[in-house]
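Form predicted alone, single chain, as structure tokens, below.
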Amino acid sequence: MAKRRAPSEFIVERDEYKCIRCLACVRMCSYEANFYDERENMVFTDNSKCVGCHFCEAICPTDAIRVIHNPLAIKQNAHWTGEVVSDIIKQAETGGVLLASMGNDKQHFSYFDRIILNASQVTNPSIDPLREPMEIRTFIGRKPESVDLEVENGSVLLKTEITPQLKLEVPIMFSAMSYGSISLNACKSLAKAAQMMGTFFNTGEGGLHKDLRQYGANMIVQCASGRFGVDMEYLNAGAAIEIKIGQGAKPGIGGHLPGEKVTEPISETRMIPVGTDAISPAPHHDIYSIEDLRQLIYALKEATRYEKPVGVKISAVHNVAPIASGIVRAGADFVVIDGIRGGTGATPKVIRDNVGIPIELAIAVVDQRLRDEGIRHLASIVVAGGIRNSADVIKAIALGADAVYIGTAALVSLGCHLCQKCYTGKCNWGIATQDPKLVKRLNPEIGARRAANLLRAWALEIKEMLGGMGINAIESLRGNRDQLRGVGLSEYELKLLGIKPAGEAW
């Protein structure tokens, strides 16, 4: 019987007139999709190996290459789509779990696109951010319910003791991406960009490479179920600690870094033998209740002399609001919520596409639950999962977030082309790889400048949008859902989001 193969996702078109046979595309493709036939003096492509990273297209000196998406020659069917049929063919060939990278790419989960912002008009004049002060600085951590002030010698002094806070010059941080899932040069790029912009990057669950310790003042260290690289020195190296319970791309399951990626530097950083699989269990084996979580939170605070805020990261799931409430009552200084569009280096495709809820709904219900219980001031809310631009940032904050994490957007600023093959470790752009030859393709100085430029551009746009709303401080927007309206949403969706339909007045 004839075997049915999964069709190629991409086609590499080569203009033979322009091609000068420099063989750069052959040498530089880590997936070995391009090859040279010396007898015919021709360069050919095995399209089945092309992942659509566009690296050969970018480096071709004569613009002879074009990578295009393959319009799958599968009969159109609204239910049995080309993607569904292709996945079945792949599993029939391999008998294995289909892996995926980056975030959920299903269109129906994007609520940000159905939310629009308000603008000032006559009775509430807008503010010009170029000529008037505009405050986008925010602080992450537990706040007192009220503050006592005292005037002494003409100066106003704060008498209330404030717990440790993270000061963000922009309400955007770089999400948890571990050394191992991304290259050291990618980590350095984000770390330096965070330092340049007065914000923070997150180490992820892979421990801390010695070259990153210099960025401790702008670093959040993560404590996950595998406890990779976690010791007293690690916990005290950063400005804050984050306990990772779950993430948006794979709620309810653990992580896995294959042994072939555990090189000597990663072995040293993660404190595991070279070549062994790094398995992060689905649960923390010392956390089976809110009481257990509270014990870990205060153990970490004790280990760092109560000098650093401690947060907890969870996936956005159906009962996220009561879970977040329990986390705040357990003593967390901030809660991180990662939605269904959250990215990752590797996850089962079926989990990425079908488990969790959109971050927009999670923000609104968590913020409202904490307000209803009178504990909103006890913890900040940081959200992640598909934040694409400054408008998404503004909408997330208006829904109730204090700040956002960005992961995929940050990697795109470094050169990522969203080919969604991070789990192979062959990233041609030097980002999601540990191959020494590929890692060199990402210059951390250039990467840091590009990531910082992204935050700088978003900061300018945030100020413009705030000014257009007649608001001069980001703190005044947090949870201010009157500034939002929904388009094409059901009555119940509007209720969950806590916003009115477009056209309805104040």
The other form holds:
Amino acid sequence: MAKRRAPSEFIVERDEYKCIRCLACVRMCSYEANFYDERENMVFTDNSKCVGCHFCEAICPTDAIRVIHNPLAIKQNAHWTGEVVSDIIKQAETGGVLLASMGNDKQHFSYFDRIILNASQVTNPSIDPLREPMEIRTFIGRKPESVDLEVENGSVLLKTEITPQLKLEVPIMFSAMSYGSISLNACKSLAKAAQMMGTFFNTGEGGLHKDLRQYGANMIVQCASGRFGVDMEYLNAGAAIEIKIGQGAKPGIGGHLPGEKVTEPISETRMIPVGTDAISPAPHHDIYSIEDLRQLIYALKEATRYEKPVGVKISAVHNVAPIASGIVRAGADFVVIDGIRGGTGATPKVIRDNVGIPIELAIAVVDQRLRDEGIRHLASIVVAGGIRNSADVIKAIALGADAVYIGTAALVSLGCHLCQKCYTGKCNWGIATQDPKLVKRLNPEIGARRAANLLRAWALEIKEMLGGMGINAIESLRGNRDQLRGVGLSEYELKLLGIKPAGEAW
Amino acid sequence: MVRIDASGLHYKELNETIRKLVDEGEKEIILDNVCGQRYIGCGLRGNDIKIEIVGTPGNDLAAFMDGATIIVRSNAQDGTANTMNRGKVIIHGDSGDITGHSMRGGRIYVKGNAGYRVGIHMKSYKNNFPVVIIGGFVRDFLAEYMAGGLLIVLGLETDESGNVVGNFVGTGMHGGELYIRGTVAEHQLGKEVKIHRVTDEDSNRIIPYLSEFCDDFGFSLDEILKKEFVKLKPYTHRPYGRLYAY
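Switch from the form predicted alone, shown above, to the form predicted together with the partner chain and output its structure.
Following is the full complex, with the preceding chain placed first.
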């Protein structure tokens, strides 16, 4: 029988006239897609190996390469799309679970694009952030019911004891990406950028590399079901601890770092022998209930002497609001909610694309539930899952979030081209790889500057948008859904989001 | 040596007192009238610190502990030595579920029986080598996901149906060694483990731990060694290879 191969997704076109046969594209492609034919003195590409990362295109000194989509690889069909057919062919070949990386790329999940912001006109003056103070500093952690003050010789003293808080100069943090899922240079870039911008990065669940220790004041450490690298030194190393229950790209399932990726340095941070599978069970086996979660939250607080906020990260699922309420009541200082577009280094594609709910709805229903129950102040809400720009940030905050986590956007600032092949470990851009030759391509100093630039730019834009609404502190925007309007949404969706349709006045 | 009367104390108060004493240099603490207080010894560091518990400690005893020794004169509850890194926990009674969950080092010796999921996801790394010995029987899911270390169940007492271990023993196990004194039926095993004969080399490796266990509880090593052991090992450290399409 003639075997059907999955067609090439991309075509690498080479302008023969411009190509100087420097062979940079041949040497640099980690997927070995490009090759040189000496007899013909020609450079060719095996298109089936191209992942569309555009690295060869970027480094070609004469601009001779163009990576383009292969649109007619599979006969066009709205239901049986090229992706669907290719997936079936791959599974027929291997009999395996399809892996995917990054976040859900299906367009129909985005509510951000159908939400628009308000601005002041005539009746209330807008504020110019270039000339007037604009407050976007955010504190993550439990807030007291009320504040007791004492005035002594003209100075005001705070009498209420405030539990530990994270101070964010911009309401944007870098989400959990472990050393192992991304390279050390990528981790360093984000750690340094977090330090530069007065925000936080997150170690992910793979333990802590010794080079990242120095960024402890800007670090959140994660404690996940595998407990890899979790010891007292690790728990004390960061400014906060995050219990990871789930992530948006793989709600309800565990993680599995295959043995071949557990190299010497990875084995050191995860504290497991070289070459063994690192299995993170689907649940924490010491957490089968909210009461058990409370037990772990307080075990971590006891272990670190109540000096750090302890948060809990879950993926946004149907029951997210009552679950979040339980988490807050269990004593979490912050709740992290990761929506269906949340990214990952590797996940079964079917789960990434079909499990969970969009983050916009999750923020709205969680914020509402906590307000209705009178416990919104007991924990901060941090949201994640496909936040692409400052508009998404500000919409998330207006829907009820305190701050956001960004993963993909941060990686794009470091050079990621979203080829979604992180699971291969061959990232040409030096981000999702442990190959020393590839890792070297990412300079952590430059990476840090670029990631910090991104946050700086977003902060400026957030201030502009706030000013336009006549608001001078991000706190006044949090959960202020009057500033939002929906376009093209059903009445029920609008109700869940707690916003009015565009066109309706206050 | 300091004695603390724990009766009526909330765990937060009790543990704060213990931490304060340890910070001040106290090496030996005896807790009287303990009644369900959680997190005793949680995150405690220091190799020469000894805590003796009279009464029943609550869940997560010795969680994240890093070096101390804890002696419990009666039963312990769930989550004993959860994610423990170093140190030793000696329990003169029974221990509850997930005893030794995710522990990476140190020893837990239980004179009596233990609950479900004992030794789940234990792992070892370099000098960190966790050892759990249970004197009596254990319930289902023993050594689930076990990735490293040593687990021994002696069966000095058996459960209602005369078994030493429950069902699903070693499900997902991909590292470490598990010894059971007595027999275990094929149907009690998870699909990732196989039964092996105990070699002389194995015996030499586990006898020092057994001998320490006997010293701690006043058992006779000779008596214990009279009955044969079986060894359970994962047949692969990659139980989930060939699962994915690349």
